[in-house]
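One chain is shown next in structure tokens, namely the form predicted on its own.
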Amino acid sequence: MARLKILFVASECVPIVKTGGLGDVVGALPPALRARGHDVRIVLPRHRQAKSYPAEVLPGPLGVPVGAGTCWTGVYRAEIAGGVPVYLLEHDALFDREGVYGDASGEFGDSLWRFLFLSRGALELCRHIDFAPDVIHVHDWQAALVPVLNPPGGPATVLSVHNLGYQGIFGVGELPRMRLSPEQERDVEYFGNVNLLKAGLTRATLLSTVSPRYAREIQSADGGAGLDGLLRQRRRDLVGILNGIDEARWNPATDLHLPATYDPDDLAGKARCKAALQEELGLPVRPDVPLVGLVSRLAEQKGIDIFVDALGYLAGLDLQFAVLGSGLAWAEQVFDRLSATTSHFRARIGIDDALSHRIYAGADLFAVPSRYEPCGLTQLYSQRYGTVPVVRGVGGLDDTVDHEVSGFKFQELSGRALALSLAWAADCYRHRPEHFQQMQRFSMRKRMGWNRVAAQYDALYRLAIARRRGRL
């Protein structure tokens, strides 16, 4: 099949800059597409966090029309895995900041202009480097203006929604300064506000999200975050494609973060990982007690309040808990207090990549009680490491976990429901060890890499190009 020219536009990309799962996707999908023979390039802002990544400056500044005038930007070129080029747009007044989207004081107040600059800058960059993409793949609200600004006769566009809960909503008073046409203004207007994601959902050639179940959920009043009507109108243009994981980086047979390695045919190393994790965290070293892991942002979306409530129901059971994450202050305080006052619970507040690997390997069960979950990666990592996930059956969690085959699922959003599911899973660990090990081995053998995902996006891009050219 013909080689495609594909431009990714996003706000983050591993390993250059990352705050969450979006960065993982943008860092992993382009190399998988390049391995299929495509010319894939990425455009990012040059955040302060990105400045430590090796890059070379390209000759000549790039002019980007924003507001009443033109912003001039330096363009840096870097590479990520597979030799994928990444172009970084440098504008220190907009992006040389401690955080990517906000800091300790909250979200940045000028993010409309920061990401209008990214969207216009990406289109200007194509001319600057003489690159004519067949399709532009944009990600979340930060790049959602690209389909709106895309000129007539321009490339096909695909907008991926990683989390509909974040839409880029700003006051309508900003609209006159955006220098949009009357039609473009109608696209961005939303109940007296400016909504960048709504504009992209209106104008992109095709839409995608990160799991089939989430694609259905966001078309409902409960899951649509106010955009369900628009998404139902565009349901024939919307597909759900499950994210993948880097199976080389997340591999218990070769993971250098672990005290022992293992594979589905020999789980002995996993038992050593459990003992080492218990010792590292100050838990009693006991192979007989089920160890429950949780690695998460401590946020309402992730059901942290549900997890805390479940701990009360589980107080009488012989379980251990290993928690890693940061976020809501009250949750951090609860976890710190439990760590200091009980022998069976330990939490580490913060981000620690190496420790997260050891929790995935050392735990027996893994809790994911999300309110909603577009795809989720933690349940994929835990399965890869033979740690049986206990998940709420929503979004990508429902798509990736089969009850009592690769994990355990519950439906009701309550601490009691999570506690019952964890208790059932712990009973399986203790009294049905053969079944439990069968679940572990089945999960570890699942193929969850990006090659499968890239093939599906390849097909989606070709459909978008055909639609844009009026062939379908």
Contents of the next structure:
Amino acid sequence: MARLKILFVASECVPIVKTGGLGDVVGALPPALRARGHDVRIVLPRHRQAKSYPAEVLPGPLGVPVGAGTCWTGVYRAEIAGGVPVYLLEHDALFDREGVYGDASGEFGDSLWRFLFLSRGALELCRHIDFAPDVIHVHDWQAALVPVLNPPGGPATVLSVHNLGYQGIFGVGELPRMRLSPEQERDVEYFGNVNLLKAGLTRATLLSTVSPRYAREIQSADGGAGLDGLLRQRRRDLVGILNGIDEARWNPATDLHLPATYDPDDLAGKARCKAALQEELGLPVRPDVPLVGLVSRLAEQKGIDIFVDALGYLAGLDLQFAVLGSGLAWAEQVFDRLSATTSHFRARIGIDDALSHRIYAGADLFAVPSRYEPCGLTQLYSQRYGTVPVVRGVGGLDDTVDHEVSGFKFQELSGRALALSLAWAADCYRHRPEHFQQMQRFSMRKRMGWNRVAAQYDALYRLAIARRRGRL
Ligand code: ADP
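Moving from the form predicted on its own, what structure would you give for the form predicted together with ligand ADP?
Following is the full complex, with the preceding chain placed first.
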């Protein structure tokens, strides 16, 4: 099959910059597409976090029209796994900041201009480096203006929604300064606001999201975050493709972050990881007590309030908890207090990739009580490490966990329901160890790599190209 030229535009890409699952996907899908023979390249802003990643500066600068003037832009070229080129657009006034989307004082107020810069910059860059993509694959609201700015004869575009809860909404007063045509302004305007995701969802040739169930949920009033009407209109152009995981980076048999390695045929190393994690966090070192892990942004979406409620219900059971996360101030405080005042609960507040690996490996159970979850990666990583997930049956969690086969599922959004499910799972760990180990081995052997996923995106790109050329 013909080799495609594919341009990714996004705000995050592992290992250069990451705040969540989006970064994992943008860092892993392009190498898998390149392994299929495609010419894939990625465009990112040169966030401060990205500056420590090795890159060479290209001849420039590149002029990107934003607001009333032109942003003069340094262009850097880096490479990620598989030799995939990443172009980093440098404009320090917009991106040389402590956080990616905000800092301790809140979200950045100028993100409209930051990501208008990214979208215009990506299209300018193609001319600058003489790269004419067949398809541009854009991710989330930060890159959602690309399909709108794409000229009529331009390439096909695919917009992937990693989380419909974040849309890039700004005051409509900004519209005149965006230098858009009247038609583009209509795409961007939504109920008296500027809404970047809505604009991309209107204009992209095809749409995707990160699990089949989430693709259905976002077409409903409950799950549509105000965009369900538009998504229903475009339902024939929308598919759900499950994320994969990077099976090399997330592999308990080779993981250098772990004190001991293991595989589905021999779980002895997992017991050593559990003991080491208990010791590291200051929990009593006991093999018999079920240890529940949680690695998460501490955000409302993730059901952190439900988790805290569940802790109350579970107080009488002999369980331990290992938590890693950062976000909501109230949740950080509750977790700090529990860590200081109880012997069975320990939380580390912050972002710590190495510790996350040790929790995926060292825990027995893993809690994912999300309100909604587009795909979710943590339940996939925990399965890969033989740590049985206890998840709410929504979105990608429902698609990737089979009850009593690869994890435990509950439905009701309540601390009580999560507590019951965790208690049931802990009971299985204690009293049905053979079944528990069968679940661990089954999950660890599941194939979750990106090859299967890349084949699905490959088909989607070809469909988008045919559609753009008016052949379908
Ligand atoms: P989301 O993108 O909505 O945050 P996902 O489950 O898709 O949720 O992806 C979360 C990713 O971020 C996973 O790779 C998880 O291990 C990682 N992660 C979340 N919180 C932390 C943290 N505090 N430290 C390290 N990694 C984290």
